[in-house]
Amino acid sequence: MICDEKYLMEFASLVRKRIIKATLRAGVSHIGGSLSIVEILTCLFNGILGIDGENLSSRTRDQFVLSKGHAGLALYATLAEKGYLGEELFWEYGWEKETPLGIHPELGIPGIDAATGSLGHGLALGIGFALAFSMQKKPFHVFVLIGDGELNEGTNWECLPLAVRYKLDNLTLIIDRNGLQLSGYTEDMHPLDPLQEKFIAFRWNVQEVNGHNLRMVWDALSQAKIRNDRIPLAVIAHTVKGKGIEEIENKVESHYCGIPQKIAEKYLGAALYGEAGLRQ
């Protein structure tokens, strides 16, 4: 797999676009868990994932899990920059009337391998899948992004040695590390650090990158993909909450915050990313 950079870039600042217009639209969101992941999304949907406008719906392809359902917004507006997902669909998303895109997504939706949001369950769902493509001995990946606040729940921390025991190397774990979750900083709320070496010392490799760096994330997320090592693999991807939108970067609020149309209509109207990437 080759990495066109400039087309991932380009790709992302379109599906950033897509998530403050429907922020704006729809007046709700997880908006800033939703910029963090961009990237991350932008390099799995355009060559990482094994996935393609004709099997969107099937089991016998790579699978990825968005544990942290609450950034569903993230996952529709890359599904419909590809053109996996009706323009008309999309913009259907958070509105009142009856929608299958709810903040949450869901299954039956196409692109969409897991119904998530209930957190501390989407790696479980991950092991399962890896589980059964293992056991199958089929060549397919399972990717699944989890938050970081997302690990003050012990099913993660109990799924750890499960993966370990049954020897997945077709499973992927990526950590979007923001640093922050609803209540505040994690280090504040239930302390993660040093975040590494708990994940070596429960036997995964790990791998740390900047996840706002497109050429890192997809190096990391292909190389995750032909190793044959017999060991799970956690990405801690470094990311920062509402990525793209100074005023709400790194802010508790984010969490949950609109957007108001001012700040807006200034990010659309601009280029999210420039020569030397995404803007500092």
Second form
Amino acid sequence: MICDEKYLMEFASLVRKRIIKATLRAGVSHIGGSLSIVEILTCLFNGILGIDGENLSSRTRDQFVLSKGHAGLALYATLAEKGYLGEELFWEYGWEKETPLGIHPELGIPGIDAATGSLGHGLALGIGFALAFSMQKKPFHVFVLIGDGELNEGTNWECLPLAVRYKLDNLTLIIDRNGLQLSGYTEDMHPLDPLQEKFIAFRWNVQEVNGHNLRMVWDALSQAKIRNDRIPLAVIAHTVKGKGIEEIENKVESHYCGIPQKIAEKYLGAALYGEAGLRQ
Amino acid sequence: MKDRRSALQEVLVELIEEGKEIVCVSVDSASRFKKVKDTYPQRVIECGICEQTGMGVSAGLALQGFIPVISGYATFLTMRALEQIRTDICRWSLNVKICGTDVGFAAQYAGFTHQAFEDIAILSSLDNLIVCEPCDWQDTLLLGRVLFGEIHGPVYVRFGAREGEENFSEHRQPVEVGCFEPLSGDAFTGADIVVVTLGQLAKVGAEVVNGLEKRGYQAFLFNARFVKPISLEFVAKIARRVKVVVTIEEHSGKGGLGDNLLLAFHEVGCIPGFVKCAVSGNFGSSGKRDYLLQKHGLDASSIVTKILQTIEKGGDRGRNILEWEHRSGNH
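Now that you have shown the form predicted on its own, what about the form predicted in complex with its partner chain?
Zooming out: every chain and molecule, the one shown earlier first.
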């Protein structure tokens, strides 16, 4: 796996712009939590996951579970940017008519491995995948991307000892640590810190990265995939909710909102990445 | 012991031997998979006391081509993990087999927390899911082979008490999804009274049929097997050739076998006289099963009396229901 950082930056920039355009069109979206995971999805779908146009619906490849299903728009935008999701279908997001492209991803769309949206379901599904690969001795990896607010759900904590018991080193849990959930800051709502220590206490390995630094995300996820230590791994990706649109960054309202045309145009017409990465 | 739970294990081992990708998912309920664990230990996954996680893991395994069989107390599986059953399994018709144990009064002294009287009502509202209960050891073998080995899709099998589960009939009828199993003869050709029992209450049903015949009625016994789906074609055949239908179930009177069958009669447009014998209310209590069954009128003598009283009141022409509809304005 080669990290072509320049390509990844261009890709991430296009995904962000797609999210902005789709939000404009739909009027509203879960834009904050979609923008916070753009770099993570960019890395996953550009070489980390063994996914290509030929094996989109296959179960015999690496699997990805977007447990924070409300960020489905980010996944759709990534799939569309890869050419895996048709342009016409992508623009159905937010349609008044019936569409398979709802806010939360459903099965049946090529490239979507798990239907998610009800928080706290994704990790158990991912463990099911990982156990299946382990029993079948298949060399595939499972990535589960979860929101930090989603860690409120008790099912996640049920899952942690299970992954340890079965020594699932073919499973990586990525936590989108943007510090916000629907109604407020995670630490005010339902404190998670010290998060790293919690995972260590559950006998998981933990790695912390800047979730918007493509090189760091790439290195962490590519190493996660090839490990063979019989210990499940959590990658805590420190991110910013609404990343890339200053006006909504780190704001509670960014969870589900629209963006004014003028603000959207400002970002759609700009280069979102500079030499040093994502512009602040 | 030839109980239904051990029959289930026989089937699972057989199916694994035949090459089926069965995986048993335990939620600290591995005793229900003992034979599988002894024979194929790698086919049992222990999830701990985590019904929701167990259900989610089962969904993941099913998406990867396995046939997960998850077993545990029906109360916890069907209520605590209901959302996973609905959202992760039934929505996608995943091939997960859910075995809810200790339904009805089976948990006895454990009391209402462990006694399931709502499981059918809850699960029969879910599309794609088959809801059934075998009546004895042999029936479990037959149902298990069909529902776990042949049919692709989610299934809920309920299991009750673990004593007195001797076979009710040497000669069993093959499984047809949605159809009841005739226990009074090879085929149903008509009767004054049809008695449909669910699960182990087939034994009580047989006593009821005897009691009715002694009083001069021609009665016929079915082992329901299925609560969902119920074949309308099959139901129409019964409706045309009977005066009174009696349902007997170890489940709440709301949303169980009786209500589902009544709905089926309604859908075919022919409602015979109907006597629903079920548990009153949905919260059980601590006590010996036989005692509690009797308290809720689920012993043969009480049921026969209830049937005769209904007939005396003219309920053999379905009038009870029609009168209610008239009174409530539901024409």
